[in-house]
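Heads up, the chain below is alone and in the form predicted on its own; it's given as structure tokens.
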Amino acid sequence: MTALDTERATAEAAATGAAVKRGYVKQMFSDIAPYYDRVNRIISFRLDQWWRAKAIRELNIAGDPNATYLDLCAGTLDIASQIGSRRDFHGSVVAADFAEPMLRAGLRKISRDVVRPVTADALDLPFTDGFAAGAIVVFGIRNVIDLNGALREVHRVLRSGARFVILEFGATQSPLVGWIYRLYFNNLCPLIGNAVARHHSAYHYLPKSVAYFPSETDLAQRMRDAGFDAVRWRSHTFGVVAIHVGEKR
């Protein structure tokens, strides 16, 4: 075998590992759309409605509530209706994500005046460049199969001055934090999840996404190189979540 052809059977080899995960984390997500909203405050004790009203925030949306925002990644909409129920917003939002179930688990939340659900990939986004004036993603770019090409896309969609705008688990803990986090995270949130929506691998495969995901420096230094600006990130409750923040210019 020549080194062409070891290079063209380790790139198949990448792209049809890509697909299998690609396959299995849309499917996940449609089996527990019905129970995914109730697990969720469940195992945050609703702290996951406070982060995103942080998130929301920092997208700035005071700045320019006429204008079209994209929720990328939706799942069953929280961010896209709370964007949209905002008195001070006059604006749209595209909710986008690749497993349609969970947009429709949502759609009982929205007025669809304001929000558009699209079923689409974040690595490959059906919008026109600079149509957006801000993005967010909440507890799911880690789910994409390429971080990097996510983020690429985020900013050629946004235009000039958007802010983007990531909620993720954080990594960034104090030992004691961080022990009790992840006792809690891989062992009580699976037994939690798996009680609620019967789905025996779905909350075995967060805390290992989480594992995976980059750390909140890598993540910022990431999104500068796919060209976005002023990065910066805070984290919240101890460093169990962080909040990224970056500029397209």
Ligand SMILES: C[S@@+](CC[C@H](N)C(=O)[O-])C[C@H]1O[C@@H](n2cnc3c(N)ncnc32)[C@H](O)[C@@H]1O
Contents of the next structure:
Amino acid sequence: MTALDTERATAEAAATGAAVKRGYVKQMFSDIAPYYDRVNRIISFRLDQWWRAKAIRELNIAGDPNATYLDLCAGTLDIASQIGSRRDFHGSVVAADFAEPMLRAGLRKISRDVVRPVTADALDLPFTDGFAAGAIVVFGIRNVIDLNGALREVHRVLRSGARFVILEFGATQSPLVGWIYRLYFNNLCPLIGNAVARHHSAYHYLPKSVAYFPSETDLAQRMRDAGFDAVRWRSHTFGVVAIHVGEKR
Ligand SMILES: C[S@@+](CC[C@H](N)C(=O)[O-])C[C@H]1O[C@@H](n2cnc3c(N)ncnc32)[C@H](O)[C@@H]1O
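Having gone through the form predicted on its own, I am curious about the other one (the form predicted in complex with the ligand); can you provide its structure?
Then the entire complex follows, led off by the chain already shown.
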């Protein structure tokens, strides 16, 4: 086997691994879609909607309330519906997710005049360059198999001056909170998730996906590498979550 053959075999194996993971993630979210909201509210003690509201504030929708915004990895449309129901909002939200059952589970929350659900992969968005005045992804980008590719794709579809907001789980700095958090997240959350959603692997995948996700500083650097400017981030709830914000120049 030549060096070229080895390189090709490695690339093929990586591509196969990525395709398998993409398929698993898509199927898993499709399976748990009917239970997703209920489990979220239970395991987060309803903090999830409060964190979402904080992230939406960072989008600065008031700066252009008539424009089109992108909710990426939109899931059951919690973010899209929160934006769409704001009194000061007169624009539209394109809510993209590759798992159609997740979007379907959220349809009752939205007005189709304001929110447009689209089945699409974050790595290959069916939108023109610069179509959105802002983009937000909440608890979603951690699941995309190619994080850097997704950041570049969001950058492409944003117009100049637009903000990009990411809400994700963080790496809490407090040893005590970290210990309680890991105990809860690694042991109790899977039990609750399995009991409510009756899915054996989904809520074991959750802590693993958080553990493998880059640190806050690493994510900020990756956003810069993808072309975002003025990147900043802030932790909330003892570092359990972090909100990153970047701008397209
Ligand atoms: C944990 S859920 C988050 C949903 C929602 N944003 C929320 O606030 O609850 C992650 C979502 O990301 C979606 N997702 C994962 N990888 C994706 C990809 N490559 N393209 C589009 N959606 C993706 C999943 O289908 C799932 O609905």
